[in-house]
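Only one chain comes next, encoded as structure tokens, the form predicted alone.
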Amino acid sequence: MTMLDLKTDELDQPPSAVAPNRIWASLRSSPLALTAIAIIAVWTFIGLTIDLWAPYDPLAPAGDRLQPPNAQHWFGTDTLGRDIFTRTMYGVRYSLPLALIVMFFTVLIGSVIGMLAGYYGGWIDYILMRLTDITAAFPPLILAMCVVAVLGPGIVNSAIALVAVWWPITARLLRAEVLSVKERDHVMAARVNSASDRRIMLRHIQPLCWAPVLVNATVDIGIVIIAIAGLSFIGLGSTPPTPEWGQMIYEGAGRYFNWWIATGPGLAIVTLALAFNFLGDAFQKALDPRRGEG
């Protein structure tokens, strides 16, 4: 069979990409990926019930300040009086979303910029690399900090500094996997039979440049969560009395008598960041095709 004989609907069926039942199996075999999964599944819930269940409301006075752990209050309070577990809870509200947010963007814009680059090379590769390579050059959170000086403080432009500066890593990633599969079989059997290019790139390159993006993605949303905390913590992200992670850090740091102000939210960013970074490791595995050979 030539590539003239190939069918249209063969075509639009790209081979070694991996199902999503396989996916599923491989993260079901794994009990690293089911404790990620599970402790995000219970940062998602608590916070969209958090409202129906908070013990206190997180921006008054729950008590005497700066009271210890005790069973009135499991973190502890602050030095206003809050409720630290409370706040810590809410907190998720601003750094997961936050994170997706700046995550989908990311991957939107460098998804663009990396299959642009790969499929048409040339002078539009190398444009598009120059800008992507100068991005690359700073430090991705001196950066941020630089773009939201100039934005001014706020969690909104904390996050589109982040997705200013974060995107080179998914357009440098996603033009390799371009360059190595746009030059298959199968594409060039589209281009024989007159596909167009955005029905190529999306039809025939994209299903088989998709894994390490994902994976990538996953992890680097943890990262982002850090990061969001990090801008939040230096006075550039949220501000008070936002019950946000980093600026919460911010108001224990230097209380070395009062360690549970930032212990609470310290160990809320740990476990959520360490979660998705488990998952993209399952991710990884679960889309080797190598894996499972034998």
The other form holds:
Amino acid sequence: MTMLDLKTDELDQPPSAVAPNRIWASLRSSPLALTAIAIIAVWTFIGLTIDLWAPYDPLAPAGDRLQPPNAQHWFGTDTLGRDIFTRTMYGVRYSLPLALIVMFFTVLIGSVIGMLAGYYGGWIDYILMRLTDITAAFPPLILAMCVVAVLGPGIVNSAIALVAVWWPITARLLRAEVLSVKERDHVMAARVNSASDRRIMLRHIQPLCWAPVLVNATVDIGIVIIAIAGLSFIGLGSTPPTPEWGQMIYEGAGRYFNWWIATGPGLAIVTLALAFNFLGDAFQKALDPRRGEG
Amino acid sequence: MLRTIAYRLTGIPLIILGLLTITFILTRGIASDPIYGILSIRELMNEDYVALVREKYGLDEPLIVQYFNYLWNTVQGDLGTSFRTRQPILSDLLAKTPATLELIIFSLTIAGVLGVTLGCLAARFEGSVLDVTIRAVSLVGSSVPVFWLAIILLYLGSVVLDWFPGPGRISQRIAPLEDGTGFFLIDALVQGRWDAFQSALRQIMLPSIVLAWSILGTITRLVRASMLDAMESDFITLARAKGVGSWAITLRHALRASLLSTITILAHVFGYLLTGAVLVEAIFAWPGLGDYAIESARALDYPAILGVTLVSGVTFILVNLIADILYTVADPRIRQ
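Given the form predicted alone, corresponding form predicted in complex with its partner chain:
And the full complex, kicking off with our chain again.
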């Protein structure tokens, strides 16, 4: 092995990308980030254990209809006499996992498209980015509505629809990162070492591209939670009697005199979406202190 | 400058062709046979009749022919017939558009004025309590589902406080307006109907506050960021060195420099407004495109939903195009 080989071999190792320690240190010093993590942890705990301590059955009447909040029914009861507090607690079992799954596939699809477009450039870039432009040209919820209406209503189809409309953001962000990372020395070195395209993309470029995607995905989990509820609200997501938040808000929409029907599930969405917003904000600060101020 | 604009314009047909292709794939490629939407179960039993209807709607042609027929029809303004209303979709959409535009323009004005003001204040007092508060509120703003806020404000504003009327676009108790532009505020003024103008104004307040709130956070954050960027540029440093006061710098220099990006920001949030309008209209019984979209979606009337999707996509593209052109025209650096 010659000297030159040794040298390129060292250069070949990608510089450490998103340093988990540094992020954690930055998050720990931010009260907002800690609050956000606590809120998400509490909701996760509720979702996992609700069967053990739910005060009432989420699907069966628990008392008189349309009671305002009181000592027995903290969030009141709905038009069928079901306990809204119980139903709200059960709701996290739909919204949170679904939003995480939607975000996972969104990031996966968006990353593959962004990576291929950024790495290969040329006509592949042109075609993939035009496809991205076209998908992004629709207001997302409206296109999602359209996709669900075509696929048929249902909570799984609404998740598929959201993935289908949400990936362009990740694709654009990742492509921009790839364009700058692929010019770096260690990528050149890997090329000189005749590493395969696949290896360069996965080992040398991909680990350095995550900062903006991570920030965006975190904030977007909150937005997707709202979008899932929105589709159910429209009547395209979950079907009654599912205790899904958007569905529950819809049940309260025509009866705004009985304000409490929508209040519980609404507050649930706000707390969870806000937590992901704060967390995304904190990630942004941790990863890019200057832009984090903006 | 003309070349930049021409370059942007040439991209538009391609994107619109893409939009049409996606909507076509959605209807014919994925959806079940459209015939099930057109005919009732009883009519479906009659095979001759089904064949006749297929021929009438061109559903017996090969898919590729249907695709070109679809493109050709759409270019001519024929978006098909709604299963639900049995009307041509284009005329349905045109009838609903003024209501939505009135709502969107009203809320964009509220959110634009408030958002730019708050963004400037936050940038001017960067790092202060005011800045932190404004940023926190704008984060909270984007975490509140607009359809929930609408219900809560409807309860607070019209039941508890009784400041605003309930849902609807104009009071049922006054004589209806004659046909005009479809923009009730304008029609009322033109027809000299002061009572109708007052009623329409009172009705539009609450839904547009809800819609404005949904984009206020985004506008504030983006305006603040672009102000801070502007504050770091050389000409601001020069102004500071010459002893210009910080308010004068904020308002006369930084704000002017970031007005351009504000145009882009407002075009960008237009998409959110279209989405928000869909949900807000449903709650406020606002007879616009959003209400139409939801009613169509609930009835699985997908030619109608595709029509709304297409129109909102094209509108969104055009709004962004106009913003780009304004940007090009207004920014001397790009103009050269």
